[in-house]
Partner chain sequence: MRRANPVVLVLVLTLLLAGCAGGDGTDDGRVTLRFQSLAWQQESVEANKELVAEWNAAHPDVRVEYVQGSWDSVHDQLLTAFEGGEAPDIIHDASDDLADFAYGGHLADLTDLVSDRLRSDIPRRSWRTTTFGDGIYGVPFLQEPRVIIANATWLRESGVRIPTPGDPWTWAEFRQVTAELGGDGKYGVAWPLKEPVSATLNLSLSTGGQLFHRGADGKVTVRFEAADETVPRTIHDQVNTDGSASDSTLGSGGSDTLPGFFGGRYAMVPLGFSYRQQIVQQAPEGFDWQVLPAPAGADGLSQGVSPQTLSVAQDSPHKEEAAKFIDFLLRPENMVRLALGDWMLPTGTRALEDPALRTTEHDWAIGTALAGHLRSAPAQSVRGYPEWKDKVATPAFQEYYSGAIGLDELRRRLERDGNLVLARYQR
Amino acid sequence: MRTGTAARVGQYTALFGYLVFLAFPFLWLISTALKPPRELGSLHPTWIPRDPTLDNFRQAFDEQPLLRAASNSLIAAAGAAVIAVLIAAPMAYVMARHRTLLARAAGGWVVVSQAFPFVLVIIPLFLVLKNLRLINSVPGLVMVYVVWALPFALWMLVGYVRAVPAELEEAAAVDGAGRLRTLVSVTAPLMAPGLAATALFAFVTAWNEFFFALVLLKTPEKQTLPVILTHFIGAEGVADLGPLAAAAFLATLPSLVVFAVLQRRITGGMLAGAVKN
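Can you give just this one chain, in the form predicted alone?
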C-alpha cells in the first residue's frame, strides 16, 4: 500500500516538474512582453512585472507589419495542412490496404526522406520554383511546405488506416459502395482523429518554419511571421527585447488555438465499439 502511494506521488511530482519545464518559456515570454524598458534592463529580473505595460505590443505593431506577416503565415500553414491531408489520405489508404512490394518500398522511402536536412533539398526546390516562377510568392511556399510535410503525414495516416477494421469496408462493398465511396463515407470518418492530428502537425510545422521562408521570400510584403520576428534584432545582434517578446507571444497564439480546437479529435476514441467480435 505504501509502495503504491509512494509511486503515485513520484509520478505526480515528475508530471508537475515536466509541466513546469514546458510552461517556463511561455510564462517568461509573457512576463517579458509586459515589462517596461527599465525592468528589462534590470540586473535582478522578476517573474511578475512591477509596472506592467502594453507599450511593447503597440511598439511591435508600429515597427513591423505583424498583421500582414501573420496573414501570410496563416495562408501558407492552412493551405499546406489541407493539401497535405487531401493528398496523404488516399495514398495512405492504398499503402495500408494493398501491402505490395511497391507499397513497402514507398513506406521505406517515406521513413528515409525524414532524415534529409533542409540544406540538402533547398537548392532543387529553389530551381523548381524558379522555373515555375513561384519564387517570392506565398503559393510557392505552400508547395514547399506540402512537399516537406507529406512524407510524415503519409506515415502517420497509414497507421490510422490500418486501425480501421477491414470488416467495415467489406460490409460497405457488399452494399454496393465503390472504393472512393468507402474511403469517403466509411474510412475517413473513423480516421478523424488521425486526420486532425496530421493537419495539426502540418499546420504547426508550416506556421513555425523559418528556413524555407527566409530563402524563398525576399520582399517584406510576402514574408511570414517567423522571418519578420528577426527584424527586431539589430545589425549588431542586439535584440529589441520588449517588442520581440510581445510579437513572439502573439505568434504562438494561433498554434495554441488550433490545438485547442482539434484536441478532442486527436484524443477521441472514435473506433470504440465499431465492430463486435
Contents of the next structure:
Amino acid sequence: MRTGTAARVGQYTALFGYLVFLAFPFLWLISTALKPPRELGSLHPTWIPRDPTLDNFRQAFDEQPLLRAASNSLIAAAGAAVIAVLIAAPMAYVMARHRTLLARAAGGWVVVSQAFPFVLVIIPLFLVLKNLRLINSVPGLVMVYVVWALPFALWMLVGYVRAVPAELEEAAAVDGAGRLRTLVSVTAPLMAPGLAATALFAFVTAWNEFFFALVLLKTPEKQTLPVILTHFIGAEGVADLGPLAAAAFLATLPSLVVFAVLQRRITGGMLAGAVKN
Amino acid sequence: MRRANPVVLVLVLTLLLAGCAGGDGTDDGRVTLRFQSLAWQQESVEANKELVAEWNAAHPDVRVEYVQGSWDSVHDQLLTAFEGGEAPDIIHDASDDLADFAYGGHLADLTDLVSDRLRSDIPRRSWRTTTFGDGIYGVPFLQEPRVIIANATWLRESGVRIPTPGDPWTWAEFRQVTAELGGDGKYGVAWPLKEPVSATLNLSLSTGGQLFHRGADGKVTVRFEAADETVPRTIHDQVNTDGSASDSTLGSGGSDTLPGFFGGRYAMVPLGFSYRQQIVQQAPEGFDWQVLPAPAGADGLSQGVSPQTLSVAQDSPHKEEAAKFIDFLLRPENMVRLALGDWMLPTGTRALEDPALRTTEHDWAIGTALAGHLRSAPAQSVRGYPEWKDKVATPAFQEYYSGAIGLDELRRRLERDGNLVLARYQR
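For comparison with the form predicted alone, provide the form predicted in complex with the partner chain.
Below is the whole assembly, all chains and molecules, this chain first.
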C-alpha cells in the first residue's frame, strides 16, 4: 500500500515537472510581455514582474495591425486545415484499404515530398500563383498551405484508417448498408479523432508558417501574424523585446483555443474507439 | 445521419468569402509606387510614414504606398519578388546585400537618376558602398560606426585615460585598459561576437587590414596578413590570455550582453552606435554610461560600414518618379529625421551638420565625429562573400576566439578554404 502511494506521488511529481517544462516558454513569454523595458534589461530576471505594465501590449497594437493580421492568419490556417482534411481523408481511405502498387508508390512519393526544402519550391510556386493571379491574396496562401500540409495529413490519416477494423465495415455491409452509408456512419465517426488531430496539425502548421506568407503577401493588409511579428525585429537580430513578447503571446492564443476545442474531440473519439475495439 | 458540424461550415464559408474579396485594389490612373521600408523602431517607422504622407499630400499624381518589410528575411523575400517580377518599386536594404541583386540585373542603375544635389551631398566613400561595376545601385543614407559603450562611473573611478575621437586608444592600450578594469569575476570588456566576421573585418580597417585583395584581372583572393591580425589577436588574448574579456558572450548578440553590462559585470561593450536607444530604454535609473570611439590603429579610426540604402527595382515602370521620391526622402532635413528615428548617422554632409546630431545628449557628437572615418566594408562587393562568411570564416573566427585553434590555423582556413569558395564565383 505504502509502495503504491509512493509510486503515485512519484508519478504526479514527474507529471508536474513535465508540465512545468512544457509551460515554461509560455509563462516566460507572459512574464516578459508584462515587464517594463528596465526590467527586461535586468541581470537577475524575475518570474513575476516587479512593476507589471500593459504598455507592451499597447505599443504592439499601436505599431502593428495585429488584429487584421490575426484575422488573415485565422482564415489561412482554418481554410488550410479544413481543405487539407477534406482532400486527404478520401485519399487516405483508398491508400489504406486498397494496397495496390499505385497506392504504395503514392505513399513513397508522400515521404519523398517531405524532403523538399522551401527554397526549392518557392520560386516556381511564386510564378504559378502569379499566373493564377493569386499573389498577395489569402486564398493563394491557403492553396499553398493545403499543398504543403497534404502529404503529412495523408500520412497521418492512412494510419487512422488502418486502425479502424475492416470487419466493422464488412458487418455494416452485411446489415445492408451501402458503401457511402458505411463510410459516413461507421468509418468516419471512428476516424473522428484522427480527422481532428490532422486538422489540428494543418491548422498549427499554417498558423505558424512564415516564409510562404512573407514572399507571397505584399501589402500590409494581407500579411499574417508571423510576418507582422518580424516587424519588431531589427538588423542583426536586435528586437523590441517587450512589444514582441506581447504580440507573440497574443499570437499563441488562437492555437491554444483551437487545440482546446479539438482536444475534447480527439480524446472522446479515442475512448469511443477503445470501447468498440 | 449526423448533421454537418456548424464550426466547419462557418470556416468554409469564411474562406469562400475571403476568396471572393481577394484582389489588388483598383487602378485610378495615378502612378502608385510601393516603398518597402525596413524601419522597425517606433520612432523610425513613424518618421518614414510621416514622410510618405507628406510626399503624398504634395504629389497627388504619384502616390507612394508604404509597405513594411523586415530585416530578418529581406534577402529571401526580395529574391523571390525579383524572380517573380513582383518587387516593390523602392527598396530599402543594406549595401552589403545589394551586390547579388545588382549583378543579377534586378536593380536599376541610378547613375542618371540620382539628383546632383544628392550626388554631391553624399561623400564619394559612401557611394562606393553601392557602386558595382560602372553602375550605382542604391543611395546610401544611414550608417553606424561600431563604438564602445562604457560604464562611465567604473571608468572614472578606475582612473584610466578616457579616449576621445581626437585621441583614441590604440589596440594595445585598449587591451591594457581592459586588463586593468577586469578581475574578481568582472571583465573589462564583453565582446558580443555572434556574428564575428563583419565585426572583425570592419574594425580591422583601422589597422590597415584588407583581407580581400583584388588582382589586376579583377579577381579577389583572401590574404590574412600582419595588418589583419591585430584586431582578432587582441580579442583572442583578452579572452584567453588576460581573462579581461568574458568568454561567455562570444556567442551572444549585442542585446544579450546588456543585462550583464547594466549589472556591473562588464565595464565596456563594443556595439553599434544605434544600440544607444536600447540602453536609454533599459538602463537602470542612475546608470551612467558613455560612448567611446573604437580603438585606432595605423589607419586611425577607420572602420568598415555597410550603410542602409534605397534602391529602385529594374522592373519598376516608374523609375524616375521613384528616384524623385528618394530625393525627397533624403533631403537634409528629412535625412535628419530618419537618422534620429533610427539612432544612426546620416551619410549626407549637410544632414550631419544638423545641431540635433551634434548634441552631447546620448553622445550623438561622438558618433558624428566618427562619420568621416567610415569606409566601405572590405567584403562589400566580393561575390561569394556570404558563403565564405557562413561556411569558412564564421566557424574559424569562433574557434579562434574561444581558444580552440591558433592564429596559424585561422589563417590557413581563411585563406585556403576561403579561396576555394571565392574561386567558384569568379570562374
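Positions refer to the first chain, counted from 1. Just so it is clear, the model here is predicted, and its values are computed rather than measured. We call the rigid core the largest set of C-alpha positions that still match within 1.5 Å between the two forms.
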> Is the C-alpha displacement of Leu15 equal to or greater than 2 Å between the two forms once the rigid core has been superposed?
Replying inline: yes
>> Quick check on Arg162: with the core superposed, does its CA move 2 angstroms or more between the two forms?
In response: no
>> Aligning on the core only, does the CA of Arg50 end up 2 angstroms or more away between the two forms?
In response: no
